[in-house]
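This document starts with one chain, in the form predicted alone, laid out as structure tokens.
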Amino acid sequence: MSRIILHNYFRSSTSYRVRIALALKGLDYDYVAHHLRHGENRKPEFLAINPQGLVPALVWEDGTVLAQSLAIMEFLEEIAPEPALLPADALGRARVRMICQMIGCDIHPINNLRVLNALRSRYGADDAEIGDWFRHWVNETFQPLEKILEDSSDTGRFCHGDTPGMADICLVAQVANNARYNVDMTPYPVISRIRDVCMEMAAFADAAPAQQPDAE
């Protein structure tokens, strides 16, 4: 049986995501880095493993890709169910999919790399305006996100409950991203809170950008 493979990036918070899956999962993987900023995910090796040229990229036991970190992380789930990254019942799992899709669909995608690139190129934004950029579209969903934990009785030592899963997984991911443009965590106690319990757990530490082999 073929190693799994997962191409990533140290940095990258979605390639995060991933990791701390693999971790939580107990599945061991061989790791393949793709500089970003060097435009390593633009060469044709990688574009003929995932023609969208982004990481993560998970080549499954029989050779099989997988690219989009939800997707992986769902995947996973399926296939590799213990220990649960999803709540057994229906609505449990559903308020889980809100929370990580609240950080995956309305933060990541107008946060990630090639669209901070594109506002410098196309729009001569500066680090400055970057940065304004970045924190304005955290806060717009940290703002509700923090309150929708807060006031949930579903809200435990996680996001969700008493164990760690997909929302922690998303939510310590863009935390770490956060942290590189100065996004005051100050009026997200909940937050920070839960973000702190993850990383007390060697999946999430281990896992972390500073962590990986092909750190800066």
The other form holds:
There are 2 protein chains.
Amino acid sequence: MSRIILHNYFRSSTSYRVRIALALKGLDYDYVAHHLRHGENRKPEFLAINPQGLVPALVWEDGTVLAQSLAIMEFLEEIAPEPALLPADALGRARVRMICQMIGCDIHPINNLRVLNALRSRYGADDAEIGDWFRHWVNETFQPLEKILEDSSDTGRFCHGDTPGMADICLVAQVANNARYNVDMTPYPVISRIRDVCMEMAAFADAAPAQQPDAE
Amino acid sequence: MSRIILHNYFRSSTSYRVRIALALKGLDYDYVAHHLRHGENRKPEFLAINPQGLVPALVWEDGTVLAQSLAIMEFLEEIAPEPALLPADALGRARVRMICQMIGCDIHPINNLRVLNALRSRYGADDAEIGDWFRHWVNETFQPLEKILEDSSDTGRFCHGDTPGMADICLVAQVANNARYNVDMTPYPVISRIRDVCMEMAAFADAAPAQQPDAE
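Can I have the other form now, the form predicted together with a further copy of the same chain, not the form predicted alone?
Okay, now the whole complex, with that chain kicking things off.
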């Protein structure tokens, strides 16, 4: 058994998710940075590790490479169940996974660097248009997410109850990304409150992009 | 306890995923169609059910509304464990979830109807450009997926072993979508073989878009 390796990039919000999850679980790891904007993730050495050429990729103790941040978090939850990042009941778990996927499927991939680059190269999108695209998809999902969090008695200090979990992890990483594109958070008081509560915890704060060794 | 209701649309590949999972689990449900191209999912009556205004949404026996297809499949796996749609071991589950998310995060949302409509309205994309966009993101992920399936001894008759599971469900629904945009499947013999094996099973074939009551 060797140490866990996390291939990541400070600014990647999916890498940020996994860093928070590892911190909450108390799992140590070696940090290997790949500079996405310089295309380091497309180098043959990294493609040999993760054929998809995306971060994060986690190399488990036995050498198995795990990719996709939500799958990695589910794995960590299974091999290190405490503290739990999912509720104890099936309907609660479905609600938390729903929130994760609202962010993880319906916001992040559409606003990912490679898609923004495609808008620039295919349609000549400028910085203003890229910002508008980014904010549009955030708002399309944050509006119903705010409503879901506001209307439900399942919402506590965190997205689900009074302990942090996978939904909070996805929320915090997305809000961090939003700041780079000046998303107005005024319409989202519940999301903002949960984000602030999370950021008081070392596991969330220490995993933030600016705290990473490759931060610029 | 009342019957399960599935809010869906015949052509939606995420709805297709849930229809296959329900069929594999042997769970009956009432089919409620919402015509996405006519915007029926944006009506107040449906937004009261699912604030995100997306299909699929599954109303469970107790009235709880579950959204997001991957979260719904995880829920079905928990409340109806047999036949299992995830492997028994944690690393195997991580691999299956990784494949699901390669498709469910990195292909489907970027090629979703609402994103294609945004390309038309914002950048005047025509049918040829839409097709090129669609195929680009499929190929970006199908190339590494084919490699992952080809290189691994975990791959059997299906994506993982010799029984169908969540990864196969996502794969089949994506391949069905691909056909509408003329994706060349020649470079993907393993994906194609697994798809064909799945389609021999009634649970996959009967859930296909063309078999649904709202099919056009």
